[in-house]
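One chain comes next, on its own, written out as structure tokens in the form predicted alone.
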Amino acid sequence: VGAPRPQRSPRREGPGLLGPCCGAAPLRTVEPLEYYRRFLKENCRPDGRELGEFRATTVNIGSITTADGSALVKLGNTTVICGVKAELAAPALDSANKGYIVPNVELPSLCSTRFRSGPPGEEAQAASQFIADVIENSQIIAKEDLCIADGKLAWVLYCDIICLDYDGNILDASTFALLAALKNVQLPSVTINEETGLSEVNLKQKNPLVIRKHPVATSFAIFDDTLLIVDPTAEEEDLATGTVTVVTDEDDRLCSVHKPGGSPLTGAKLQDCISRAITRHKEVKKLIDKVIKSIKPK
């Protein structure tokens, strides 16, 4: 007779709920909105923060070492990869002075049970064009500084952003990912010889991108039509009445404001998510600074 198996001890994650052995799935003792609601009263969340508190947000630069320049964002548990690869292209006919910057945001099944294998999903595809959107409203990058040779060369860079944990907003970790990742890049000298036509690339000199504008997304849930909690978890964004995601920049500008349906907001909420949002950005551009600080003398 073998020895008696250990018995596992029930798994509790909080106020209200009960957890069950042998690995059923954690089970509450009330419908989820009326337990956030007891939390919401008291001007808490289930994980202890604050309705205005973020989680705690790292960053890690220079993660790929193949690629030009890389990024990994922590945002409590939601972790986003950021890749940047360049190559060399033509310009477009109707822009000779301008590169390109192509953002794709990837959500794999890897990162969450609610995605699946395949084609991308809406909710990537939706990610992606807030990112284009970003890139395109803040000038992160002026794309004349990725012209080589008016009509003849210039740069294409392909920002790659991967989900590798999904616990809600996505969106604000993809925008700080992609943002570390362009301050991360390097690229190599490249002329064009006027005898061969050709160009010709040093690899031994790199220059910096030239990053003109820092924008940071902050992200708000709405709960009940009226309240504001930031930085929402993906069982938050479920429970949630609407979602809406504030875009500023060091000047304070606004450079994007996305809200894909949901309760309405007030001109005062509204103003209060800038408000906020402009605080978060210094707290964001004061980390990111940091970061790149310390790895310089390497």
The other form holds:
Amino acid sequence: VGAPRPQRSPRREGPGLLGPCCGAAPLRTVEPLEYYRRFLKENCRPDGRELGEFRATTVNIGSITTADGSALVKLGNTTVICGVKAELAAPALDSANKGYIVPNVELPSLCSTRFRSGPPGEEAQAASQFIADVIENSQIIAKEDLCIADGKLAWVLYCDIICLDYDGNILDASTFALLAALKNVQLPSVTINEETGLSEVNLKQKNPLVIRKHPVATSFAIFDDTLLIVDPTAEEEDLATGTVTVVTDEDDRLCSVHKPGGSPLTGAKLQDCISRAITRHKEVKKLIDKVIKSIKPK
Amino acid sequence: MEVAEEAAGCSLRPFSCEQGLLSRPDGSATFVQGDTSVLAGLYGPAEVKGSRESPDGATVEVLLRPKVGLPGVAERSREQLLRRTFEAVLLGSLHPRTSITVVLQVLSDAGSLLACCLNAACMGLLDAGLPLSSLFCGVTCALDPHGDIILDPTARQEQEAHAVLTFAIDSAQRKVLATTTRGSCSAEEAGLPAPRPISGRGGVAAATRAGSGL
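Can you swap the form predicted alone for the form predicted in complex with the partner chain?
Below is the entire complex, every chain and molecule, led by the chain shown above.
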């Protein structure tokens, strides 16, 4: 049931659909890998990007008024929204001076046909664990800052990251959304009444969170065991033989090098990834600063 | 049980391995590193349920069972890493429309657990007689506060270190198959700048040397 293979490749015209000229089905549907290889040979991709170029990144902060902090990030077509809700709880017995940050990444069936409704699948759970690791490794917020009274009261930040549109590179978008949402969080001040021992929340007086580090994730897809392309779309992720995600912070320190299997890479290639990640960090930081500045204080 | 001798240039805990100890699975192995031990059982190539069937190759499934409690989100994340590592070395196209299941049971955890899982699984894959393009090994490096690299750290060393990096390295070309890190470190400490000779410092270089020893 396969279409006949096109016999000639029109090198003069450059890579493109071979549909009408040979009477065969478009190359992109029948042989997607071959279609991509022709673009990669010319050092570009079907959507016109260079191999090291990111898609257009846009961020919108504070759109959810019922949440304590929120951010919507679009990386090309990939749309991720993060909402942060702060609640009060007693700290754990073994770390009486620390609050909690609980991230959760959801990939609902809304965002793509590959996800079914029901309990979270492997990709959502792996993404949640990745975000939890990024929070832990980068020390984006010191958990001690979330403590109100030692052993009695502390903040719990529930960070819900929901993907609205899945077009690849979910980890980068989620990390960015989390960072932007946490920068937007305003926590009400809480005092403990000495006589009654109850907590009193003052909603009128709000303080922003102290963000210590700004981790930014950069993902790469490995093609044919050798080529590395930045910011893969969903189609490219399906064709790739492996992925690498590097998380850096503003001091150029590595918070995470996440390569869950896939084609083997040399140390040199990993170093290239890290250099690109460091450049990307500067671009993202500039974007976040611009957005934060543009928000009028409430 | 095979007990290994220490190779030059790396100081791992005494490690040992035993294959073929379970009768039901197609392949089984246990790998012991110091006090950490993991038991791997493999079933495959076996029948696969309709929707998960793949005409291009075998479907690999990994189940990681912690020592206590039910598997949680952290186990799922590790299962994904292990599954993709096995898919990279298994010649799955030789067994299309089949499933290969790897079940890993943590018997005791005293540091370097993920590396031990990788090693146990590799030994199990060999015991099951599955076609592989290369062998692989798992190595954990911890960067302690003084800046020294400790290979195969104990649980205590892992806690005190400011970064712990785990690598899966293949045997054919000594390239990095998988990596995961905990904590933060600078790029130099991770040892990734390429032009360094293999005798240089750095996590990747040390892991590769240890990998050759394993």
